[in-house]
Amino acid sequence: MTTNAGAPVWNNDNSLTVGSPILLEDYHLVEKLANFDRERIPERVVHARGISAKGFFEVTHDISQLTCADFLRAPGVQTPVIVRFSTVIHERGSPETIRDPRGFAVKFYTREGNFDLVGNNFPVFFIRDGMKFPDLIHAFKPNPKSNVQEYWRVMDFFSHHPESLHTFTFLFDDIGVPQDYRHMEGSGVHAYTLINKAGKVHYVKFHWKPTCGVKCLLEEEAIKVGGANHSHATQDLHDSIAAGNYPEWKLFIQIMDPDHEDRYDFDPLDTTKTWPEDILPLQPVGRLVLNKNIDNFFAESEMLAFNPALVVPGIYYSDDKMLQGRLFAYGDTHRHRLGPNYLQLPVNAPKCAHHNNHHDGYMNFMHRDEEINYFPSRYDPTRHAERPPIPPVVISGRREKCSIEKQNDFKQPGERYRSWAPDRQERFIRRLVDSLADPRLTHEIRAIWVSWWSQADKSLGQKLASRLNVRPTM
């Protein structure tokens, strides 16, 4: 045992004293306490409760005609990954049985840098513009006065945003509480773009499907499981990998030609919408296998940082307004939580060679002995990399703050509701009624919700109106 400076520690049990008083010169004691006092870092504002595992992604189907991404170049190519599963709203020590979206984030350590596919277990999101994200999270978070999560706040906020209905058909559905992380789907949620060597662009959506199937917990099961072990999903993932029962997901993509964007009755870049699979079928790409548990929770889960802005040549962003907001927000929160050099941490650092002139700052531990830290220089051979293909679309227009045109907020929620068996519909209605029956909610707010669900499905609206004793304000 040594100090942080490497000096041997000959007694780690007792403080240095003269008689009873402890001496300030006991350097090891001061260092030990000082490190302990600072061993917690700021908790994530969202996705605080999570766990990671490591493994690989293997290409199983050739999509090189769609993208020049090196890690997707041919079947059989494997790329190391680390994956973090999480809940969204509640704190780091919260139960894993809470009804909440789940995070499904994959970091690919490719030969061309890191690609972070940061998604959820739902294929849609509550809002379509990042401007509303802080308000959304504030509504879901505990009441700032009582520190209790109260659903009247949630229903009040979303009574202004009918775009949220589609995501509520997932949150209040049976899949709102996954059985564990192994039996959970994942989605990139956003539309990205794939670009091939010729510069041809396609919109793409990413979908993870577990090979062991999707399983969820109903209310009584969730209470029983959560009451016995509030870390049940973390333990299940760890124990499964330790036993050699490696979780596996298949990666599928949906592809859309940008020239066909206007063919639909919704905006394909709207995160509150899914792409119809009968028109844009799922195409297999590869498989994700998690075969190694992390060695240290703090180093490989707490300090693990994802950023949707991290893409590789052959994959690019789209004009999805939520995605565009996330491109800034994620890196910004990591620089606050972990520091400006968070990408130097081993779990976040790329595995390929990398070099730039970003220097110094808090916790910069990269050893550098070169004299040239500017570009260009005739004393340094550093040069520009080969230009990757990016979407060639020319953008023009005037500055304005506006919503998308084709909102169509009620069609897809209604279709999803009607696709369920009657018992599943009944459980969904019960959860909606429980949320809308909160005594803090006004008759006006309840009437708005009933009106919206009536527009999604007339019979659903009638059932809600009857149980809540309100009439829709249509």
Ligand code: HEM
Given for the second form:
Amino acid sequence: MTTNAGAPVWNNDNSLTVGSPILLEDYHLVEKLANFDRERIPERVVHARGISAKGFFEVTHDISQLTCADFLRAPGVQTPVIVRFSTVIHERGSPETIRDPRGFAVKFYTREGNFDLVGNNFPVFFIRDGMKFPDLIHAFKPNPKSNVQEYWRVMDFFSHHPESLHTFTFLFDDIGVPQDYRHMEGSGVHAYTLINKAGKVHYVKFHWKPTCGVKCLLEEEAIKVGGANHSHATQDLHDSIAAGNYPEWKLFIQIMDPDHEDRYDFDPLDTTKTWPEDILPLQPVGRLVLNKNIDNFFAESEMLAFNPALVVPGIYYSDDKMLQGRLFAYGDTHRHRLGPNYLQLPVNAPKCAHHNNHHDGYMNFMHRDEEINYFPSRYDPTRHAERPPIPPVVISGRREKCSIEKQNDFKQPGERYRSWAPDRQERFIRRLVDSLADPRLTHEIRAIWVSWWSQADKSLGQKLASRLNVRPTM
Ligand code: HEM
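Now show me the form predicted in complex with protoporphyrin IX containing FE, since the one above was the form predicted alone.
Let's see the whole complex now, leading with the same chain.
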């Protein structure tokens, strides 16, 4: 055993004293306590509770006609990945059986840099503009006075946002509490853009489907599982990988020609909408296999940093406003949570050669032995990389703050509700009624909700109205 500076530690049991008082010159004691005092870093502001695992992504179907992304170049190509699953709202040590979306974030360490697909288990999101994200999270987080999550705050906030109905048909559905991380789907949620060598562009949505199927916990099961083990999903993931029972997901894409963007009765770049699979079918692309547990939770899960802004040539963003908002937020939060050099941390660093002139700053540990730290220079061979194809679309318009035109907030939630068997509908209604029955909610707020659900599905609205004793407003 040594100190951090490498000097031998000859006694790690007793502090250095003269009589009883401890001497400040006990360097090892001071260093040990000081290190311990600083062990924690800020937890993620959302998705604080989670776990990661490593593995690979393998292309199974040729989509090189759609994208020039190197890691998608041909069937059989494998790329190392790290995946982090999470819950969204509660703190780092919270139970894993709560009703909450689950994060499903995949970092592909490609030869052209890291591609982060930072998605959720639901294919849609509550809102369509990142401006509202902090408010949404505040409403779901514990009441700042009581520090308890209270659904009257949730239902109050969302009573201003009918675009959230579709995501509530996932949150209050059985899949609102997945059985564990292995038995859930994943989705990139946003429309992304794939671009091929010739510059031809397609919009795509990414979907992960678990090969072992989707399973959920109903209320009584969740109470039992969570009561016995508040880390059951973390343990399940760890134990299955340790036992050689490797979790696997198939990756599918839905493909849309951007020229057809206006053909639909919804806006394809709206995160509150799914793309109908009968018109835009799921096309297989590859498989994700998690075959290695992490060695160290802090280094490989706490300090793991995803960012939807990390794309590679052949994959680009879309004009989805939520995605655009996220492009700023992640690097920003990582600089706060992990420091400006978070991309040097081994788990975040690309596995390919990388170079630029951003340097120094707190906790920089890159050893650079060079005199040219500017660009361009006739003494340094560094050149621009080859220009990747980017969407050629011409953008013009007035500066304005406005919502999208085709909101169509009620059709998809209604269709989803009607697709369920009666017992599933009944459980959904019960969860809605439970949250709307909160005594802090006013009659007005309940009536708004009933009117919205009536617009999604008339019979659903009638059932809610009668159970909540609210007169339907339409
Ligand atoms: C503009 C809207 C959004 C903002 C501002 C935002 C912000 C954040 C922030 C600050 C974190 C914590 C990151 C960290 O400390 O490591 C985070 C994590 C995360 N977000 Fe978002 N988010 C937004 C929308 C979304 C959406 C729509 C999804 C799903 C498609 C999503 C999925 C995730 C996931 C999966 C994580 C956890 C990543 C991990 O495992 O480390 N977020 N988000």
